[in-house]
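First comes one chain, alone, set out as structure tokens in the form predicted alone.
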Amino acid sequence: MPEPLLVVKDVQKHFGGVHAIRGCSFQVAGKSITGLVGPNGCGKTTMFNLVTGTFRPDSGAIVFAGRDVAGLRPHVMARLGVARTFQLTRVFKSMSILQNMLTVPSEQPAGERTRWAAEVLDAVGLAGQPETTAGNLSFGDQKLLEFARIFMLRPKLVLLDEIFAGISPALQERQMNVIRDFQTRFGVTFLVVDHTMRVIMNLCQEVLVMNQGQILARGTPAEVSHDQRVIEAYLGHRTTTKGGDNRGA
């Protein structure tokens, strides 16, 4: 099993009276695509911000490669290697793909930065048209020219936030294809939050549950998927077992 690169202690944050998470403890291991699911308003974007230092934890520990970066600034996070997309794309549309490459800080000499860029758009499919405005790609293209422009920050893990909403089963193939190529060929950690269960059973190794600002539980897909606990959370009922009823939760 790889060290993990990413360890969440009993990590606790409040707003006002909303315990929005509750001691929660969860570790992700280098080079793995993990899943972290859960219903709605369970914790899971604010766990986002506490690990890309959006928020600061009220208390416990956030380490990443080795050091606790519990409440160091998004840019600090963003330099030691952690990077995240957002629900909504953000790409500036009135600007080329090579452009909107170009918009990430770097401290790479300008020929090295435009050479790397070059070698990301051809991994997600976009290198055929560099200087396209990316207003004019579809909605699809503009995810993966978001989740491409990211990678100008050569990152260890990729938070990525419910990427896959809104694209077609084909286009979410094709964004699945590109992580697996960018897991081996870069060495990338992924966090995968998202709704679209067919998704995340397919793509990732290992699978956290988070319910009322916990992990709820944690496994290969198979297993959280059958887990009793999980279909609680998410159905609210117990399944039929033999010689039982449904009862509800």
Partner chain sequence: MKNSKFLRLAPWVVALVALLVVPFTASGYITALFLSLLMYVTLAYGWNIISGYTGYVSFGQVAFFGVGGYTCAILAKGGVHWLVGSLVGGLVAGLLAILLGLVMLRLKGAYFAVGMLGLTQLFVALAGALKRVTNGSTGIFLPPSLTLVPVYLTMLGLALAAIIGTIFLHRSAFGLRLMAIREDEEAAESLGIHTTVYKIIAFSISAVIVAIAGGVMTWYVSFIDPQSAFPASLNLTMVIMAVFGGPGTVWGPLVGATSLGLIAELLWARYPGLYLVIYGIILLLIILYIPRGVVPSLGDFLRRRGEPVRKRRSGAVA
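Given the form predicted alone above, I would also like to look at the protein as it appears in the form predicted together with the partner chain.
A single chain, with no partners or molecules, comes next.
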């Protein structure tokens, strides 16, 4: 068992009266590609926001590379090597592709950064016109750019929020290859949220299933997809009782 890079332990998060994350615990192994799936509203994006510092957990621990990082600000998390994409694409629209890449702060000398930007752009297939304004790119290319941009951080852990949604299977394939490539070449760890089951099944070594703010099941893609609890969570068979603590599984 490889050393876990990210450990989430008994994390709780309320929003007003809504109990969004209810004692969520899981680990992400270093240099792995881990999937995080679950029905809409189960807390996946909230979990991302907690790990990347957008939200501060009410209680519980978030340990990244051996350090408790719960409540650190997003820019600090980014500097520590935790990078993310957003569900709705967020490229800097009025800036060029290259400017989008070079905006990301780093300690490296300018020449090295430009070279790395070119390498990453080439890997995702955007190397052609670095001066193109990002806002003029197609939807799919904007997604690719946002994806490429986070590697300027030289991240250790990358959280991908539905980057496969709404793009063609060919492009999905290319992105999966890039992810595998960065995993093997640079030892980057990925935590992937997506509804595209084909992608999760192909890409991930381990899958975590969330439901109602908790981890419901974990295992290999095959194990998880045959888990009765998971199937019920998705199809909504279980009758919800108020309180929700005693759930017969």
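In this text, rigid core is short for the largest set of C-alphas that superpose within 1.5 Å between two forms. Residue numbers count along the first chain shown, from 1. None of the values given here were measured: they were computed from a predicted structure.
When the rigid core is held fixed, the Cα atom of A127 travels 2 angstroms or more between these two forms.
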